[in-house]
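Only one chain comes next, encoded as structure tokens, the form predicted alone.
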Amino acid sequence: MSSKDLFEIARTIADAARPGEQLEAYVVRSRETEVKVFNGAVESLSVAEAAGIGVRVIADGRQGIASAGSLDADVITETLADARDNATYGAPDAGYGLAEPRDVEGVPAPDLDLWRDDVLGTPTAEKVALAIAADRAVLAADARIRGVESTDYGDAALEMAMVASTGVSATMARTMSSVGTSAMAGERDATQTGYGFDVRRSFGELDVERAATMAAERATRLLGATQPSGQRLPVIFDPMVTASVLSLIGSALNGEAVLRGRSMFADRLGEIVGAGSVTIVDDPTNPDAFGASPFDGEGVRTRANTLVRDGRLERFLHNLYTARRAGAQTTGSAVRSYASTPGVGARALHFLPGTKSPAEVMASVPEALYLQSVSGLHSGTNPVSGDFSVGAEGLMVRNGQFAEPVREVTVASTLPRMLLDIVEIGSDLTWLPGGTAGVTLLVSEMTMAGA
């Protein structure tokens, strides 16, 4: 079945509108393959192809939705039967409908490309070969690898088609391709492990040896580690620690959220959120994020959505319903799957990078904690008020250079804080498989707690 085929099968649904009835067909394809390593050898392996589609129904301001992991047309049939019935016993809301030719117009069609041939055409044996590979290089990494706790191989090729009877339609395709390996390094009776990995939308792009060499040196160089006193001081963000910490800024910048009083910028549109340099920007539209894609799950075109521009806090992302309900307008920032109704979250959420490399970053204060990894983010965090409060470790930063490693450290402050807080944005922004990218961030203080 082609793409082709997909778009035909929501088409034929959209058709099939009554009077007074909007009417959308969401219909996905993808295929995935796992490969986990342990030793040497495979552990497990996996490839899984699958297909489904959604129904949404909207009637007399009420909605209904059905979904079935199947494209055959005896079940497609069923599930519209179903999302029709299921309006029927849904509360009117006058926020719900489907995008119309006017939610797109006015905005140009992003022309990406997202799709690689080999994903599907590389055989598995060849992509567990690299996994095994990849745990290999790990282990010649450094004479002070032990082990490799895991290693695994993934891959994901996406097809979507989407029709509503409103007369809006989309179709997409893309795929991915992961590596990502945890060394573990021992001294003595120490022993630390650090995280590798490589990810891009081929499979030949894929590196072995920078996945490996990651992980050896983020395990390695916290050899040694030790709890250090409690004290206020500038803290580092290593690049997988901000995406981390910026995927719950996002939340909180999501229309959802600002609706259920949920965030903690609730009623600050215009207001100064965040340091000057600070510039926070989703955009579905380039090509290097992997969570890019020319449309949203309403159809709607996607575009880049300043967030906070030099600090300003201009726009909160929206769909169709949240931006109805807010008196606003969709930044065609809806996400679903075959089987929700829409939500709204962010693509590619990244902060604007500055000019500094990592090492210029490092060296613009002489003494800081650098991150290299946190627990507890989500635990830790409170969405509403933004206290901020996780366990750590990583390594104090002298001088420009990496000194000792530290453990056992808890991080604490309040997420607008730190957003004020920020000092330097490094130059190495670093795209990362979900909705962030990752860049090395300063921020001017923070308290960490240790002995």
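Residue numbers count along the first chain shown, from 1. We call the rigid core the largest set of C-alpha positions that still match within 1.5 Å between the two forms. Keep in mind that this is a model prediction, so the values were computed, not measured. First, how it differs from the form predicted together with the partner chain.
- Once both forms are overlaid on the rigid core, the distance between the two CA positions of Gly90 between the two forms is 2 angstroms or more.
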The other form holds:
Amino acid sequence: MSSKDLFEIARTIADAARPGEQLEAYVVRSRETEVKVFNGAVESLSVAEAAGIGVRVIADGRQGIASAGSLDADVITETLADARDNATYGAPDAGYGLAEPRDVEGVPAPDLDLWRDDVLGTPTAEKVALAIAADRAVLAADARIRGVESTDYGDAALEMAMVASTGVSATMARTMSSVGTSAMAGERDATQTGYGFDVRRSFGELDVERAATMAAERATRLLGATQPSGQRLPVIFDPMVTASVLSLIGSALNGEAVLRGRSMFADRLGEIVGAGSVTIVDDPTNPDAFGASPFDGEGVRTRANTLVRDGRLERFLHNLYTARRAGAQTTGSAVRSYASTPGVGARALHFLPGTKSPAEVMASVPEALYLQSVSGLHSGTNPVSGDFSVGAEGLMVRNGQFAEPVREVTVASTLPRMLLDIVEIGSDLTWLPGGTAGVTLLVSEMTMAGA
Amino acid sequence: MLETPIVEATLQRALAGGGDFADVFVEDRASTSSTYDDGKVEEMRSSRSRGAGIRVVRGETTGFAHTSDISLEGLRAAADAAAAAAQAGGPGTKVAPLVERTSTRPHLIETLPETVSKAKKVEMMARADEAARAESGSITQVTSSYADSRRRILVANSDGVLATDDQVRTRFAVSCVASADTGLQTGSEAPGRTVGFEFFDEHPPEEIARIAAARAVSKLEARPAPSAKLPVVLRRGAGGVLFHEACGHGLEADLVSRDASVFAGKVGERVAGRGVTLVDDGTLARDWGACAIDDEGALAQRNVLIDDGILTDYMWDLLRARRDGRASSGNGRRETYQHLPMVRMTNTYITEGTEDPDEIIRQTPYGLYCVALGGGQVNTATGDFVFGITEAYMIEEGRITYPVRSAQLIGNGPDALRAVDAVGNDFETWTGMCGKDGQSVPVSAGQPTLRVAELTVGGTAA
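Starting from the form predicted alone shown above, please give the structure in the form predicted together with the partner chain.
Every component of the complex follows; first up is the chain already shown.
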């Protein structure tokens, strides 16, 4: 089956639209390889190909969706019938409607090359060899590494085709490959763990040493960590931590959350929400972003959207539905899986980087807590109320240098407060899977609870 | 779901080129879900998936492939791919004749959700919406959602095991936003059971809605949580997630065998105070993690992990158990046919003690009373865990005084277990989805009201 076949399947369904009915088919196929290595040997190897279809129906102002994890003709027929039936139970809403040709005009289609043939073309044996090499490299990186919890290699080649009966259609194909490893340092009763990874669009670019060194360094530098006493202090965010926090902030810059009264930014368009150095942009047209895509989940062209400019809240992300309800324009930010109706989400959210290197950011305060990793981000923070409290481990920073490691602390503030308290944004923009980029951040004060 | 000869032929094919073990997992899943927002049905969704996962084990290596084509040809191709992935070689392994394992379902399903009209499902959401708004004028937003799923599975392996299960689950969730001068607060409640539409006999939508609404409203008056180490009293049900995270994960045999658990090598040792007994029980009737068989065909069972403070056993899947020459404990689970099974919890709980829950609060001069917790996370290698408080109150001089805002609780699993110093005589379970290595499975966690002598509360108050 080729990408062209996916498009044909989608088109055949869209062509079946009855008078007065809008019909959309969203078809995806993914091919994935996953290798798990333990103790220098392959623990498991999975080779998978999966396909699915989502059919959305809008009739009499009502919307319904049905999906299936199969592209067999009989299943597709059943799915279309289910979607039509589901639509009869939805409440009518003038906001429903598929993309129309006029919705996609006016914005140039980004020319994005997101596919690398070597992800599917590389023999599985080479992928296995790379994963084993990464596992060994972690052990070799430092004498204090006593083991590797696991090393995983994964790749995915994803193809999507969607056709709407209104005459809008889109196709997209992209690849990604990654290697990740979790190192364990020290004795059992004083184990510290550190995660390292490398992620690329092509297999050939993967840097095993980078992942291994990162894991080993992050595990060993926490050895001897103790629980410090509580205090208020400046906090430096590791780029990976920044990316996770930014994704939470992004969920409050989402037109759907705003519409549902579930955003701390709901009534604040045009207001100052961050420090003057804070500019937050979602740019899916940047090919370096792993979430890059020329089209959104409704077939609308993506574009760079500045959400916060110089600290001022300028825009929310919208899909067609939330835009109509809010009296705004779609920002090309519909996100979806084949099994869901389009939601709203960022694909390439990032802080506009500053000019200081991470070392310069660290040297800019006499003492700070460096957050290497946080846990409980989703249970301890709330993009509605803005409460922010996470478990953390990391290191104290003094005079620009890492000092003693700390563990079992919590770090708390509120998301609105943190945005205002950002005093430095590093120059080290790092794209990560999951729709965000990381960068080193310095927040002037947070509450650390410990012993 | 599949004729036995086809299953046998697939297993033979999988092992034709060698390998030590093979299994076939066939799954047919149908689900319906709907969201009701702003006083109307926002969406009605249905989905269907069907396919098979085939695993071939050779030595320490597992090869895996899955297919949505469950014809003989589709299964044959997947079997070949799994065998190739396992790098199997050498003489073929014999497949034992398949003998169906009779499993006893923990309970009967009374009303299959597929036999209930969509209109009736919508009515439940409308009732919840109305009840939540009636709870308080400060409720500004209500979202309720309904979800049911039916998962039929067949598992067969080269040891001759053949088993099937039909798992029906129903879940209902209400999430509210309350608004006042103090800002926005949220409250939610989302019980789920391994039952059909009779779920609503046990959990009327109004009751779920009132809990969610009251939770949001109570937090409008909440003050910042302290930033300190405190005694923490966990209300029945609320703290199950703590023991799931803090202890349960560290007792999974895959993590133990990787030496990635603080509980490795500690069987027979005291790991908790007297009176603390931790159980994982797939047969706990009606609970969210209940099943007749696990996803490797092993019968679900009740496993005592910690008995009166002494570590007695870990949880096992088939592969880890085979390597250790023992039986699986019925804890091999997978999210779908597209995933490999691994050691997972089912319904995990601390058994009830003898103390009066009210008395536990009275005997706490100063501390935190947790009524609801959000999700949590643990680093099994270090035992460090966190979990979010979603509804909690201060205890002052043995009395509950004021609500506190969301914050994180942090601690260390083994330390927290040893610090349990009071166990109540009540009991309740909590419904959740447990994530591990990218796979999410339904679980429940439970406990009586109990007190942990000291945990770190990460609020912003001095």
